[in-house]
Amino acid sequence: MQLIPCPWCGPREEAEFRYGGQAHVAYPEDPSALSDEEWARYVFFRENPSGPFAERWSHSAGCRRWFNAVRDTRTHELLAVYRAGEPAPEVTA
């Protein structure tokens, strides 16, 4: 089992966490002004890189807080973990 380091609780088993999708995706300022195509792009279209990728995670069985992690999508290795609202750290895989 993989250990995920929660920024508040420390390392915990991955079963305690829930994946929340791509990090740093801003909610539209005026969603009612978007066309159906623009709204669909916001809701459904996300990056799918091979390598480092910033993701949102929730410690659902612990402190229940959201945080971000940079994970290598090829190896699943967590390269960095940081609190929501902080900028993504520079990482190299």
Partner chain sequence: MTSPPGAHLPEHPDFLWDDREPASSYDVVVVGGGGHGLATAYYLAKVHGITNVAVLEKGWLAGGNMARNTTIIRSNYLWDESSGIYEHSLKLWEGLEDDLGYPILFDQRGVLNLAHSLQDVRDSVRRVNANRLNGIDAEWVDPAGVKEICPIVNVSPDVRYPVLGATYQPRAGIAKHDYVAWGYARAAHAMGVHLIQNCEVTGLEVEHGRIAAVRTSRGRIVAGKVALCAAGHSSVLAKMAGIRLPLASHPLQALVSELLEPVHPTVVMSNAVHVYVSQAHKGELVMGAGIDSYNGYGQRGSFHIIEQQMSAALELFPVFARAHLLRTWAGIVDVSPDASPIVGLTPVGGLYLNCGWGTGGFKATPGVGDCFAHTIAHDEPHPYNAPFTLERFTTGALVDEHGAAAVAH
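For the two forms, the rigid core is made up of the largest set of C-alpha atoms that agree within 1.5 Å on superposition. Everything numeric in this text was worked out from a predicted model, so none of it was measured. Residue numbers count along the first chain shown, from 1. What changes on going to the form predicted together with its partner chain:
- Once you line up the core between these two forms, the Cα of Glu37 ends up 2 Å or more from where it was.
Could you please show the structure of the form predicted together with its partner chain, as a counterpart to the form predicted alone just displayed?
Chain alone follows, minus partners and molecules.
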């Protein structure tokens, strides 16, 4: 069980969190303007890298805030956490 440093509450046990997949995937401005391919890309296609990955977490059994993290998917090590709305920090894995 990892410790996840919630940017609002500090480090907490992984079991308190809910995972939200890739971060920074914005809901399209105007979905009706998108082709089926473009819409499918938004609905179903996410990055799945082996290495640093900007992703969303929710401290669901704590402050219930969503935040973002950069985590190395090879080691599962959290490289950075940052609040929603903040840009992804530069990290080196």
